[in-house]
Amino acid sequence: MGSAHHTTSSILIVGGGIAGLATAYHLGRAGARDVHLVEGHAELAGAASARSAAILRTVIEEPTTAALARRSKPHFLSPPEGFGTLLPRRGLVLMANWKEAAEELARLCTSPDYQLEPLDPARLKALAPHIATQPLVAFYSPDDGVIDVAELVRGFAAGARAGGVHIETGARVVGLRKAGGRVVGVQLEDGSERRAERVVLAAGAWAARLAREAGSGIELQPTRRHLLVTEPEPGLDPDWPVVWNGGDTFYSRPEGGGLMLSVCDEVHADPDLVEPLPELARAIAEGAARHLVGVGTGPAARFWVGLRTLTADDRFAVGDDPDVPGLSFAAGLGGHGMSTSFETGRLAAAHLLGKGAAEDLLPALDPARLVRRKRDPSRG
């Protein structure tokens, strides 16, 4: 909990959500010292980590996060020691209804990185009875699916605790000392400070306003993505996939005896201020009216805002701020956080210890590319 008293650390890192914990996770592995997470919920991965729709999708558009997940996948099929099962239910199909987006999916699909098995209407059918989506192209990839946040959380912050990284929950950082130039350290909501060589920002949406704070010119834009889940349907099996459409955007996947659905909106949004938009539940009906058939178009028993943090390029931001010394990034995972968990944490880890120069995806994730920049409003 927060208090008086200063710390200092080699390493400070400022978020205690996926990005955090799975740095914090490799840091421990790879036997550094004085590391210290903090997080400003009582709970770790209270914020953004909780909201999320929790599908690993690895077919991904752009080729560097694609690349990341790919090379985490592994650990989601067979998790390393520590980590209970994280993947307990499989299965993701993925089409399309519209022309552009049916060629785009049919070039990732049948690439030598993915192959994923073609499904005609017969197959589609039989893996989604519910869905009434007559789409140009679909694909079945059979290890995708539905990830046990609550388990990959507990098994990254028990894998850095045991690797002897300090977690302080209830910690909530409101900016970042400075001395010199150089980021020193972050105050905390009770006029505390935590003192650090090195501090990195993993505050997912909270993590833009801090950098432009203390002088940063990266620029990382949080966005909200409205989600809702029905009540529970009879008839609804809770083994059928994950099935998103990437024409008309739409995703639904079973959840708690009903439906998760959403339109994967992208609003523009304040972290502190993400109250949930009545229209957008709106559209989440019509949309569920669209794509589905005897189910998904009942009352909704929970209806929410996940924060996704995306930055100009839609590739991550993994390494230093290159105006602000003692400043580093493990940010801007714009909604794949989760699928590539593993890699990326491993990739923050190794920038953060001084091996980041064999690493082969680390230049695509530099965060000085980001300076002053905007998104590019044709990615969506």
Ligand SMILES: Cc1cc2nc3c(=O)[nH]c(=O)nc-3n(C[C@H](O)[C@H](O)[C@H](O)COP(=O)(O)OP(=O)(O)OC[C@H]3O[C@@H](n4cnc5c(N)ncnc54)[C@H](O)[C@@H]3O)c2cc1C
Contents of the next structure:
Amino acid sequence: MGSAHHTTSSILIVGGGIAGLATAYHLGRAGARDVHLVEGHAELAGAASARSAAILRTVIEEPTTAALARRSKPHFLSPPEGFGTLLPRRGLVLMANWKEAAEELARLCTSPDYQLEPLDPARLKALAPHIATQPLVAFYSPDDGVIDVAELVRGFAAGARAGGVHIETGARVVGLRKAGGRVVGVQLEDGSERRAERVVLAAGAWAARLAREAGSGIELQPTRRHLLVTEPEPGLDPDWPVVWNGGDTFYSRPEGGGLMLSVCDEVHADPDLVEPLPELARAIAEGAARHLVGVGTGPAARFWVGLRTLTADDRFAVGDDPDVPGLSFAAGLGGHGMSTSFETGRLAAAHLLGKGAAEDLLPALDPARLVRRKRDPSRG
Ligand SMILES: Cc1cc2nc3c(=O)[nH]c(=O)nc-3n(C[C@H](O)[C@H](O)[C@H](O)COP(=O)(O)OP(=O)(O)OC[C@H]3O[C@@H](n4cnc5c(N)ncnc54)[C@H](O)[C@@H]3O)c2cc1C
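Cool, the form predicted alone is there; where's the form predicted together with this ligand?
Then the entire complex follows, led off by the chain already shown.
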């Protein structure tokens, strides 16, 4: 075994989720040569990227992530060539029913970046008659909404291929190859290798684990979150907006004739051992009973869990590993990978092509800040 692959790529991306595909798309568009993407599963974007709530939310507390989402938004509203409709449903209500959360939400929504329309109770009732919560504040964002994730994935993958990127599925990486202290490629499960001048980990919840084996100290925290979609029911309007309660955290949006619901659970998880937990289905049902009126309390049509990979400061990891030459990241996209995908991919590509110096957001995304250093025993 261990047969070497003949070609050497300039850039090898590990992971065909939204992070890897958006990076590949932008590398292809920028004319990068010899770019290769390997995805472990038979299908692209089958992990976190297939399990999201698909909400475009640009009102985000963390400022760098918020800027990534705001700069991605025009592409959702007016898709680039090669993409179909990306935002088939529009309208997002943000509310808070706790004092601190309400103050924070009002500060954010009325800031110059958003200037959102506050909703009085009558207007809220008209927009979302199924919401039982009496919020302290509520705002309406008419052009956030629901993303067609399948179309987003298709568009990135087709655009990447059109730009010359070679995408290989069913190619699971089991380790990074090093020579002279530098990462020079990857080893696949079947024993073959893919050589590259630079390896980019866009492997979501598995990125830090792969990096660690090559000597990286970058810390990323996979956390689980559950979503439940109720059975279709009469009286439910598919045009109701996404409703996000940032106090007693709960969100809902129409989906498939029912409602998609979440209580925003966030618990650290081993990415290889994640199964839906029945107690979360019960917690979501309790949330629905508190937050909704007349709908959303019927049986579940679908219930699943996905992984949101967080960082210590809620900013993504885009850039080089400070300790392992040849290794870069496009990872740690937390709960905003869809909303931010266009700009995250563009920045990752700019960095990889040596054009990152002009990008104002890249310093805040530098993975070096996420290294957990071993304690120096000589310090006593
Ligand atoms: C429940 C839930 C709700 C969410 N809701 C939203 C939302 O409403 N809006 C939003 O913007 N974002 C949302 N997100 C976040 C969004 O889904 C993620 O940020 C995004 O999908 C992360 O993309 P990724 O490419 O980094 O990871 P992934 O999609 O997990 O992709 C990583 C890929 O790497 C591959 N891989 C891993 N290890 C290897 C290996 N060794 N070899 C080869 N390939 C490998 C995996 O198979 C996978 O395809 C949500 C997430 C969850 C879980």
